[in-house]
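First, one chain by itself: the form predicted alone, in structure tokens.
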Amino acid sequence: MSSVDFFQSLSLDEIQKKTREYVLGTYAYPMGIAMSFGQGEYLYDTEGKQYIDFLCGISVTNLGHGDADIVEAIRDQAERLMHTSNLFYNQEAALLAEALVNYSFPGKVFFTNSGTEASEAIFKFARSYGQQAKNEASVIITHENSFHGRSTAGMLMTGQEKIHTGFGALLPESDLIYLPRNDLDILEKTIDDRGQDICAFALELVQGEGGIHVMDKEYVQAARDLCKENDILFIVDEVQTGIGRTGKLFAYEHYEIIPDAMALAKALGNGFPIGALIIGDEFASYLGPGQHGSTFGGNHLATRVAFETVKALVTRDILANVVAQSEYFLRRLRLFEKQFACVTEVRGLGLHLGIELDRPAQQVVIEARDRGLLVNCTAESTIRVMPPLNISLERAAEGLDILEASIAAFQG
């Protein structure tokens, strides 16, 4: 075995070479660069170039980079205790669970390490409920174009064929029904026909990976009522929308409903890996002792960081800033619809925004990167815009100027 220098400052070429040689090739790295430092709304690559971050690690670093309170929480907790396991009570996990419940709905919390694991917990919870409380009902409804993670159950709940392809039979696909979003007639007919077999309805209130499509309020409220009437769990996947991204701490608040369960991850730790499933008190017994677990889930360090993240959102004026900046972003982006023939629609809620083009959008992403702005594209033709929630008006304007110039150059 050859010796290894355990910490090195590498050039971009060296990083790319070592990545090709040693890292499993599951990612294409479409940005083509590597980051070395971040502060506030800015990221800096290994060559020292500065970028305004309108991506936030795909809706993860909602407080930007290097937030002083988050950095101090990590330092303090890492010095004291990072991990003991779920064989022991855990002060940090208990305090975070209390905060999440107090700011959402009465229930119990299961902690995971990621959004995919939160989706896996949704699946097991829903199936356990169906087995115990609804005559072994096993069918779960989700939406076409949805995304619920990349575990086997998460893939199955995802309503995109490209995510299913290449793995053979997953689980019984007859146990999943994929419905078009916002089509209440089809939802009603499905429940009329199969209601006795359906244990849960899981939905994203804003489809993120699917192109930033917002669910209609009337549809969501009617769906909530239908589920209650038919003993179907109503579960919201807020992995991408949770923790302030839409201008409320949780997106379901916009819809004036209370779900039976809610999945969180991404921004919950502002970059530190953590996820959660909150289950309403009425249903919390359906995942009991020994039925689910996670070695790292809810460890001391992760839950301390997440607690400080939630604290920042509810004690600073960040949510008010999201509302104000959202109005500004939408006003600017909707001018793009008038300026550029290639822009067909602007969609979103809060600072969870998408610009639909009439063609693949990756070239705009690269143009923006070269000009010093980070965005990405999803569903091939949607530019996804997700700046930090505490972004300043000055930085917002600067970033949108770059995006405007990038689309102009793309359109020619």
Ligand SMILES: Cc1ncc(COP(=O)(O)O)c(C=O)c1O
The other form holds:
Amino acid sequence: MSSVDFFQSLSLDEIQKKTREYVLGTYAYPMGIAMSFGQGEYLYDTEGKQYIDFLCGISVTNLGHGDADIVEAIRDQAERLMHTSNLFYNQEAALLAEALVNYSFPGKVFFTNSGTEASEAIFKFARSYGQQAKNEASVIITHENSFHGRSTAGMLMTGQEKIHTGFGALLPESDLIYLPRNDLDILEKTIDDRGQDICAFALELVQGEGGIHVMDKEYVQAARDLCKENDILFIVDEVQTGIGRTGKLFAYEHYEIIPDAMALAKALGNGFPIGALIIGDEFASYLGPGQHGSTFGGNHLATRVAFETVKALVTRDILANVVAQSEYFLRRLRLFEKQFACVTEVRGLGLHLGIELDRPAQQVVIEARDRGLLVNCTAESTIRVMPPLNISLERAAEGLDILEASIAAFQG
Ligand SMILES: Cc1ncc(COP(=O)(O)O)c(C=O)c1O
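Pass me the form predicted in complex with this ligand as well; I've looked at the form predicted alone already.
The next block holds the full complex; its first chain is the one shown before.
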């Protein structure tokens, strides 16, 4: 066995070489660079080049990089206590759960380490509800074009009867129905036809990975009512929209509804891995003792950082900034619609924004990167724009100037 130098600082070439040699090839690394430092709205790569960050690690670092309160919370909690396990009560988890419930709806919180795990929790919660309360109903409705994570239902792989018990037959394809978004007629018909078999309707209020599509208010409100009338859980996946991204702490607030459950992750820890499923009090008993768990889930460090993140969101003037900056961004982006033939539509809510092109958009991402701006491309032809929620007007203007120049260069 050769020895490893634990204190190296690598060039981009060396990072790429080691990545190819040692890291499993699941990612394509389309940005092509590596970051070494971040401060506020800026990132710096390993070669020292500065970038304005309109990507936020895919809607994660909503408070920007190196936020003093977040850094201090991590330092303090790391010194004090990082992890004990869920064999113990945990002050930080209890305080975060209280804060999340106080700012959303009366309920109970299950902590996870990622958005996918929050989806897993949705799945198990929905199935358990169906088994216990709705004559073993096991069908879950989601949307075409939705995204809820990449796990393959971990419990399917676990060879223990007691872990499988309580959720019905595991995952026949007919147990998921994917509906077109915003089509109330089809939703009504589906519930008319199969309502007895359906335990839950899970949706993103703004489809993120699917290309920044905002759900209509009338559709969401009517869907919420339909679910209530038919004993179907109405569950929002706010992994990408939650924690201020849309200008409210949670996107469901725009729709003037209260969901039965809500999944969170991404920005909840501002970069520290943590997720959550909040289940309304009426249904909280459907994931009971021993039915779900996680070693890391809700550990002292993760929940302390998330508590600090939520505190920053509600005590600083950040949501007001999202609303103000959103107006500015949308005004500028809508000019792109007029200015560039390749821009077909601008969509979004708050600072969760997308620019639709009439062709694949990845080259705009590269043009922007080369000019010092980070955005990404989702659903092939959508440029996704997600700046930090506390972005200044000056940086917003500077970044949008770069984006404009990048689309101009792309269009040729
Ligand atoms: C709405 C939504 N749900 C779930 C996930 C999965 O989250 P994670 O990548 O943290 O597992 C994502 C990730 O993009 C998402 O956007």
